[in-house]
Every structure is written in structure tokens, then in C-alpha cells.
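There is one chain below, alone, in C-alpha cells, taken in the form predicted on its own.
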Amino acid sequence: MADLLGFVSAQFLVSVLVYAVIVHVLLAGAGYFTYLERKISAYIQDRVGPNRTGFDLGLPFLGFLKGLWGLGQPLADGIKFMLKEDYTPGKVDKVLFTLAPGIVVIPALIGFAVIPWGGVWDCPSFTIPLLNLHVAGGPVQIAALPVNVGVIYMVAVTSLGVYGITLGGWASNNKYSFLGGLRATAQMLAYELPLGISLLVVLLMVGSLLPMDIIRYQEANGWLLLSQPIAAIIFFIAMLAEANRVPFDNAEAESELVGGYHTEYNSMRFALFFLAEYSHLAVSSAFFVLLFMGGFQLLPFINDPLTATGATGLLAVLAKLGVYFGKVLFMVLVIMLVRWTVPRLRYDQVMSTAWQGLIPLSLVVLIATSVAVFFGLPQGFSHVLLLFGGNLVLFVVLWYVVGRLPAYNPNRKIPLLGSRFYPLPGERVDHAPSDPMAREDRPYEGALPTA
């Protein structure tokens, strides 16, 4: 038996355990992210939100679990999705119609694999009695897949989800679903470019694809959110577009496309789309935390004994897990606040933002960073001051240049001689009402007799 299980190592066992735990955290978290978003939207709109469904399940002896601030609402929603009739419309491509939700959700549930949630743990040697297998200890990463390709794996995997959206829209045999799938595809192609260029800025400075090296670099030189704020903002905007979140949710715009690519879906196949969206939200937030917020490091330039990369004890691993999950939750909250603060953009504005705004800006940031790296960057706090100052100067220059570029107004008024906006020469057009009552700003007071 020991010979057959020779591939089993401490890193293998830790990776399996981390993957099993994080997948279940994502599955449970996706449900409670819906609860959190509904409560946040309720607070912003001066409502109450879910507040009645508890965990009593209608049983009298569980009456003490009734209510509980509505925390049972995600469970009730999940039960409803599982018990609803799974209806397949006629004249759809049944194979692709069924596969599409799975193609969307699988990349969201494997994209986090390279994230080093708890840093490095100095695992002791131990023996598995039932298998009579001795496992040698040593330093292991608290990650599901500690591979050399690192962040390239995340970019490659998370970008696959749009195939499921496109297939679902096409296989539904519905014009609204088809348009939603086309929008999602075009949006992904547009926003993958600034996202990838922003990632290149980070990799250019760090000089490595390994997630742990990115965290070590930020531990020594400060968080990249401070030294590369423009790249961080571009990455955040592209992240919203990749996840089809407001203001980039044009693929499922209810006011235009009924429900977008998932119009014809119901029951658990419909729920899988939502599960993929919120799982992708968590994974993207974890990616952002890794690249720009120091990963599991608690505060920049403060190497406390628990969250420093050199801390390899079990208590340090638990502390790093708590810090990382806390940062991810904070980013998810920020994304939800953006949804209920910023209105949806028109689709032409979505595309022009990418092609005419983010892509040129990210290229300028990449070129400026390349020049700075070529001439050498100082270490420590001076590193942050130099790059932050450079980003500030770049922002001011671009603001000045963009403000003087010729602007195209698609809503401009077309000259039409004789109209109210373009009267003929020598003619005075007066469209004001002649009745004094129509000119009165106070209708009630204006209707009272003045004598």
C-alpha cells in the first residue's frame, strides 16, 4: 500500500484539504453573498430587506431558530431552486443548453487554486496508521495548486466562464438570450486587454509569476495599491466587467433583454449562473487582494510576527487565513456598494470605456513602469513615494490632454432651419406659453384671487 501511495506528500494532502475547504466556503458564501447584497441594497434604499426566514423549517420544536435576522433566506432560496420543475423550452439545443451552466460554474470553482491563503506552513512529519504510510514533513504552501505558472493559471481559467454564457445564449433559441451572449463575448474581449496589461505591470515590477513572490515583494516595498493606484483601478474596473457586475451588466440588462443570456433558464440551471457570478466575485476579489493589497499581510510596512511571510507556524497560518478572508469580504462589499451606487452604462459607453479609455491608459502605465524598472527602483518606502508620485503626474497629464481632445456627442442636435433651435435669419421664435397660469411656479398660489 505504501508503494502505491508513494505520490502522497504533505503538500498533496494540504492541497486536497485546502481545495475541499475553499470550495465549500465558496458554495456557502455564494448563497450568503446574495443575502448580504439584498441587505445592503435595502439599507441604501431605506428598506428592511430579508428579516423573517430563520432555520426553524416550520417545525414547532425549532421555534427558537425562527427569524434570526433572515439568515435562513439563502437556504430557503436553495431549497426552492432544487424543488422547482426543471423546464426545458422547445426548439433549444438541449445538450448545449444543459452544459452551459456547468461550463460557467466550473472555472469559478477552480480559479482560486493558486491563491496562497495561509502562506507557508512548516508541516511536521507524521504517519497515517490505517495505510501504514509515513509522510515526510517540511514547508508546504496553503494553496490548492502551488504551481510555477501562478497567476497565469488564474487569468486563463477565469476567462473561460464567458464560453458558458455565450453557449447558453445561443442554445436558448431566443433573440434576447442571443444578444446577451454576444454582449458578454464582446465585453470579455474588450476588458481582458486592460486586465492583462494591469497584471503585466505587477509582474514587471515583481519579476515572478509565483503568488508568494508577489506577496514577498509587497511585504518589502509596500502594497502595490499604493505604488500603482492607476493599474489597481483599471484592474478593478476590468474585474467588474469580467464578472458582469454593475455598471457593466449589459449581458443581462432587464430593461433591454428581459433577462439576457439566462432568460430561458429556471430551477437549478438558473441557480448555477448566480452561483458562478458570486463565486467569480469572490475569486476575483481574492486575485485583487493578492496583486494589490499584500495578500495575507495585515498592514503595509508592518511585518507583524503572525502575518509576515517568514511566519510558518500553525497559529500564523490561521491568522493569515483570517486576514485574507477579511480582505476578500471587504472587496466584495465594495463591489456591492458600487452596484447600488453607479447606474448601468449604455452598451456603446461600455465598449468605448474599454477601447478608448482603459486600454490606452493601461498601455501608458505599462510603458512608464517599464522605464522606471529599467532605470532601477529604490526599496522600501521610497519605492512607494516614487511610483505614487509618478502615477499622480501621469494622471494630471492625461487629464489635461484628454480634456483637450475633440469630443464626439452622439446626442447633438441636428440643425434644421425653421425649428425652435435654428430659426431663420431675422426671425424670433417664442415657444413660451401665453397663459400666465402656465408660467406660475406655484400652481396653487397662482390660482388664488389676487384682489
Contents of the next structure:
Amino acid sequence: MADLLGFVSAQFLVSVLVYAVIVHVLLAGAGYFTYLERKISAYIQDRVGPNRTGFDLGLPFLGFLKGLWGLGQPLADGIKFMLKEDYTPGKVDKVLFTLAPGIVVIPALIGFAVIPWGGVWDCPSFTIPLLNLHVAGGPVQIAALPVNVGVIYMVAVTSLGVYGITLGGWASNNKYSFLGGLRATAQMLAYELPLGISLLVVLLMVGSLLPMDIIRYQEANGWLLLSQPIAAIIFFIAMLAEANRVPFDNAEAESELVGGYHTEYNSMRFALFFLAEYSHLAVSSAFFVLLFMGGFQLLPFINDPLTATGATGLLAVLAKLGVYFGKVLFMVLVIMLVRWTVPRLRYDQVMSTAWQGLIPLSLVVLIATSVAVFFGLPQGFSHVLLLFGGNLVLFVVLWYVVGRLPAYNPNRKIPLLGSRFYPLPGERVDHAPSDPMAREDRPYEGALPTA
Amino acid sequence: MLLGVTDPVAYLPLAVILMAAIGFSVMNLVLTRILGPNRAGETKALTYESGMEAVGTARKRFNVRFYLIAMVFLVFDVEVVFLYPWAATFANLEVGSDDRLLWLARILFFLFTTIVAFLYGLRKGVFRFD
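The form predicted together with the partner chain, contrasted with the form predicted on its own above:
Next comes the full complex, this chain leading.
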């Protein structure tokens, strides 16, 4: 028996345990993110939000669990989704229609595996009683998949999410779904590039693909949010777009496309799309924290004994987990506040932001960083000062240069008779409208206005 | 160096993780099929297009811009993938060595070719979506 289980090491057991814990936290968290989102939107829009569903399950002897600020709402929603009819409309592609929500949820549940939530734990040796298996102790990572290609894994898995959405939109055989899926695909492809390039900036500074090394680097040289603010902002924006969040939620723009790619879905298959979306939110926030906010380190430049990478005690691991979860929750809150504050972009604005804005900008930051790395960077606090200053200079120069480039304006003002753009500022009103669109719109109003 | 970071045994948890994730999604799809009611109907089976009867199917030709975006994405994404190994090793080369200069110059040339491709696409209007 002990021979068969030869692959079992302390790291393997800890990895499986960490995955089991995190996946439950994530799924429960995804449920409660919907609650949080509804509460936040309610406070912003001066409503109350969910406030009635408790945990009493309708049973009289559990009456003291009634109400509870609506905390039972996610549970009730989950049960309701599960018990609803799982209906497949007539004209859909039945296999792909069922497969799509299953595919979309898998990357969301495996993407976070490489994140080192609690740093390193000095595991003692122990024996598993029934199998009589002795497991040697040693330092183990509190991560589900502690491999040295961590960052590549993360990029690979998170970009898999696009398949489910594309398939779901196509299989529905509904024009709204199709357009939503098409838009989502193009948008996620476009924003994957600035995401990947700003990630490259981080890798270039750190010089390693191992997530723990990224945290160690930030412990020594300050958070990358401070030394690479432009890359951090690009990563954050691209992250929002990858998660199909407002202001980039054109894939499910309700005023244009009903529900987008999940218009035809119902019951748990619909819920899986939402589960994936909210897990994706938490996972990409966790990646942002890993890459730019120092992972489990409490404050930049202050190496407190509990959350330093060198601390390997059980208490340190718990403290790091707490700090990491706190930071992820903070990022999720920021994203939710963005959702209820910023209006949705038009689709052509979404695409031109990516292709004509973020991608060239991230390329410039990449080239500037590679030149800076070539000359060698100082350590410690001067590192942050130098790079922050460099970013600031780069930003000002780009602001100046880009403002003077010839730009194409997609919101061209057409002088339609009677519209609020007529006459245009600086235009003399002594002729009939010259634009053919204006004539087409009102063919009999060629006469001059008397003003 | 940490235990199990570089050897292939470190990838073993991935099997467990994948099984758990696939199991979760299959379980949900099966359970909701079993637990929910099941009634068919002619009107119920219609495609939902805001209450109107659907005209034709959604399997139609769509705008060629999406195809262009996919093509351009391939160019850029392959480039970004090529840059990962470079980025992970470049910072570890000795400062001031000839290798470092060579690596920088090569990658700047590589990026230059991409920028030329980008500018070509920009002038051709590939990135305009209005």
C-alpha cells in the first residue's frame, strides 16, 4: 500500500487541502458577491436591496433566523436555480448548448490554483494512521499547484473562458445571443493583449515565472503598483474587460441585446454562467493582488514578522491568508463600485480603447521598462522612486504627444436641419445643408432658416 | 529552493483539481436536469426575440471585422507568448555584459516588426469599429 501511494508528499496533501478549502470559499464567495453587489447597488440607488430572506427555511422553530439583513438570499437563489426546469429551446444545438455552461465554469474553478495564498509553511513530519504512511515534513507552499510556470498557467487558463461564452452564444440560435457571443469573443481577444503585455512588464522586473518570486521581489523592492502604476492600471482595465464587467459588459448589454449570450439559458445552466463570472471576478482580483499589491504582505516596505515571506509558522500562514483575502475583497469592492458608477461604453469605443489605446500604451511601457532593466535598477526604496518618476515622465510625455496626433472622431457631428448640432459652431448659416444624410433625412426642408 | 517546485511530481495536484472542477460542472448539469420539472410546449420552444416571432435563423453571415480582429489577435498573441521566456530570463543576465545588450537589441527589433504590423493595420482601418 505504501508503495502505491509513493507519490504522496506533504506538498501534495497540502495542495489538495488548500484547493478544497479555496474552492469552497470561492463558490460561497461567488454567491455572496451577488448579495454584496445587490446591496451596493441598492445603497447607491437609494433602495434597500435584499433584506428579507433569512435562514429559517420556513420552519417555525427556526424563526430566530428570520430576516438577518437578507443574508439567506444567495442560498435561496441557488436552491431556486437548481429546482427550476432545465429547458432546452427547440432550435438550439443541443449538445453545445448543454456543454457551454459546463465549459465556462471549469477555467474559473481551476485558474486560482497557482496563487500562493499563505506563502510557505514549515510542515512537520507525520504519519497517516490507517494507511501507516509516513510523510516527511519540510517547507511546503500554501498553493494548490506550486509549479515554476505559475504565471503561464494563469494566463493559459484564464483565457480559456472565452470558449464557453462563444459556444453558448452560437449554440443558442438566437440573434441576441449570437451577437452577444460575437462581441464577447472579440472583446476578450482584444483585451487579452494589454493584459498579457502589462503582465510581461511585471515578469521583466521580477525575472521569474514563479508566483512566490513575484511576492519576494515586491517585499524587497516595494509593491509594483507603486513602481509600475501605468502597467497596473492597464492590467486593471483589461481585467474588467476580460470579466465582461461594466463598463465593458457589451456582451450582455440589456438595453441592446436582452441578455446577450445567456438569453436562452435557464435553471442551473444560467446560474453556471453567473457563477463563472463572479468567480472570475475573485480570481482576477487575486491575480491583481499577486502581481501589483504584494500578495500577502500587509504593507509595502514594512516587513512585519507575520506576513514576511520568511515566516513559516502556522500563525504566519493564517495571517497571510487573512491579509490576502482582505486584499481580494477590497479589489472586488473597487470593481463593484466601478460597476455602479461608470456608464457602459459603446462597442466601437470598447474596441478602439483596446486597439488604439491600451495596446500601444502597454507596448511603450514594455519597451521603456526593458531599457530601464537593461541599465540595471537600484534596490529598495530608490527603486520605487526612480520607476514612479519614470512612469510619471512617460505619462506626461505621452499625454503631450498623443494630444497632438491627428485623431479620427467617430462621433462626427452631422449638420441635420433642426438638430442640436445645427448650425455647428463657427459655421455660417447661408446655405442648405451640404451633407447628403441631412437631405435624406428631411428632403423638403431645403429652405434656409430665417435666423 | 522549495520542495517539488521543479519536478514533474509537482503537477500531480492538477489531476485532482481538474477532476474536481469537471465533476462540479457535470454534477450541476445533471442534478438540475433531474430535480426540475419537465414540460414541453410548442410556444415554449420558440426562440426568444423580445416576443416577436424569430425571422430566419441566427446562423447568418456576420461582419468581417470580427474575422480581421481574430487574425490580428493571432499575430500579437503569438508575439506575447514568445516574449514570456525572454522576460523571465532577461533580468537575470549580468548587468553590462554583452549578452544583455544582444538580448535587448534582438527583442527591440522583434517588437519593432510588430509595431510596423500594428501601424499597417491602423492605417488600413482594421482597428476601427464604428
